[in-house]
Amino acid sequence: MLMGELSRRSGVPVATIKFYLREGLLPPGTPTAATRASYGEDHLRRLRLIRALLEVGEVSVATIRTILAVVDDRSVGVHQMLGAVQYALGPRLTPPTDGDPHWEAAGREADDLISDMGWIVAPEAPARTLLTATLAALRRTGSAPSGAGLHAYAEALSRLAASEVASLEPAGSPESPAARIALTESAVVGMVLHERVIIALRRLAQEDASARRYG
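Model, the form predicted on its own [one chain]:
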């Protein structure tokens, strides 16, 4: 397909596609004339992935370039590739350097929870720091969840995460270029939008519980 059709099918303006080509986010097409090139389904999938990263994940162009380099590196396994996407989505939080007792207690609680759940999580995982920061904030307000309550959340979300990751499996080998792009696109959309679904459902359930108990 020519660039005009690629633009129509992807919903990405021609000028933006040319920008992605200049930035190396999109591989060049097959030349058909001095100033024309043909593009295929791989380009369409890559554009959809870039859009998911930019619009859903709110990821910078520089970070997208890093993610795409991992996606294109066939020596990187699927777990490492999906991890690169998750870490790129962040958030990036800086731990305090003043020996905050709430942070230290929250960090131990987060580490104990991860250990109790048997989760395989890297020490530098952004979500680990996010959990620590959130638990520390809850401690400062005297609202920290009990250990049992935190474990209940973790167990429910562990089952959900296993289901979500299983649903990412594409048709064919997950190591093929098209399948790797499809996996990454699904992961980005799932990581961001599924979190929002969870938040929305929890708030709806809380409103219902409040109405039943206090309404």
Second form
2 protein chains.
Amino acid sequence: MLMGELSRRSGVPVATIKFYLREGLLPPGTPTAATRASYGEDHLRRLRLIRALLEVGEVSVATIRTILAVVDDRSVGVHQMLGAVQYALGPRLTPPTDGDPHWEAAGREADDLISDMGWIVAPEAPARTLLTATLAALRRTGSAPSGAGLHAYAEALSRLAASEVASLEPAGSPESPAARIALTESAVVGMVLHERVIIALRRLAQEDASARRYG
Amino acid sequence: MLMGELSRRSGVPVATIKFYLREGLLPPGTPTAATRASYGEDHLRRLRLIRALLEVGEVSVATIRTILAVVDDRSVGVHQMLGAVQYALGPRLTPPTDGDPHWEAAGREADDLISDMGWIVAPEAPARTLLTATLAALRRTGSAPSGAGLHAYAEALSRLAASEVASLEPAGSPESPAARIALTESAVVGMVLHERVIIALRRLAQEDASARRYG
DNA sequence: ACTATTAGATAGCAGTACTCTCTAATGGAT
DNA sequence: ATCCATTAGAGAGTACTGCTATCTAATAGT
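Alongside the form predicted on its own that was just displayed, please also present the structure of the form predicted in complex with another copy of the chain.
What follows is the whole complex; the chain from before opens it.
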């Protein structure tokens, strides 16, 4: 497949594909002449993955590059891959250096919740920082949620996450390297886009609840 | 309170506060002289709200301006406010003009889910578009979730949303205009930041589930 | 009187995701 | 054989975002 066909089939402009090649998001095609290279179905698949992460997942180009490097690294297993993706996605928030009481209280609340749930998570997990930062911001604005509400969220998400992780490796270990990559790409896009699905469903449910109560 | 004190108490640089004033995110202080204005606690509260939405909620300045305009509009009720905020947050995705089969299948799936759940949502609700776009992207990348999984998500979020909406108006209607604004700000920050809480909890639960299964 | 601070305005800056332009080489059509 | 479209590869340019810096004139506190 030539650049033009890749562009046509993916809906991505040629100049943009070239940009992704320069940025290392897309591996180069196999050159057939000085001014010609051939691209395969895997390029098309990768391109769709990039666009999904960018347009729907709102993931930055730099983060996508990091994620794809993990996807292409055959030495990492499913668990490490999930962790690496979470680390790449994780908030680039800087915790306050001084002793911010809101931050510290939020950190304690997050730690308590995690241990109450019996969750096994790394101390430096970015999601932990994200939770702390969000709880701290809620405290700062005087809108801290109740502990009971947090637990309800956690219980619900615990069940959803368990079933999703269980479906990650449907048929044993991957057969070929290409199949492994396709499977890993699918897991990544699932991780990122399911978050969007959850947000969309939550907003829809909220609109419904609000309509019933006030509408 | 003078600009300097507002800056010190909020942790936001003076130049940035001036920028928010210019952008209309922060109402001007009451001028006391040609080069002096006085700011109150409401400015401090609003500034914290802006920072929470920006830094944790990842909401753009333009969107925050739109949201704050709704918050300050005393003529809108809770339900309309929620709708307006969702509309402002909503994806700025453009649905494909041509008949994209993935998009259309995703749209049908979203509509089916909404009617299965018995949800009352506007046909043009941005969350509906977000759901459609995300399902379409999942289809394009060959990672479409199962209908059963979607229903499980929807059920869980339906319960969470109902309890959150129920807690929006804790003690009847607001007393003073200032109290109404404070309550509305709290509702907005809750809407936006609780989404982050959910994402953080999901990632934590996923890490735990993955650790138990593969770690 | 002097220094620090402020309002208000304008300009600049760093990062992001492209988009455009150019050159030289090549492929297919006529 | 010769044209025209297409391509690789490289570099510069663009539009937008969220600040940040600089300047002027006015004022407050010491």
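Residue numbers count along the first chain shown, from 1. Note that this is a predicted model, so its numbers are computed, not measured. We call the rigid core whatever largest set of C-alpha positions still superposes within 1.5 Å between the two forms.
- Superposed on the core, the two forms barely differ at Leu150: its CA moves less than 2 Å between these two forms.
- In a rigid-core overlay of the protein, Glu207 has its C-alpha displaced by under 2 Å between these two forms.
- Positional change of His79 between these two forms reaches 2 Å or more at the C-alpha, relative to the superposed core.
- Core superposition gives Glu58 a CA displacement of 7.0 Å between these two forms.
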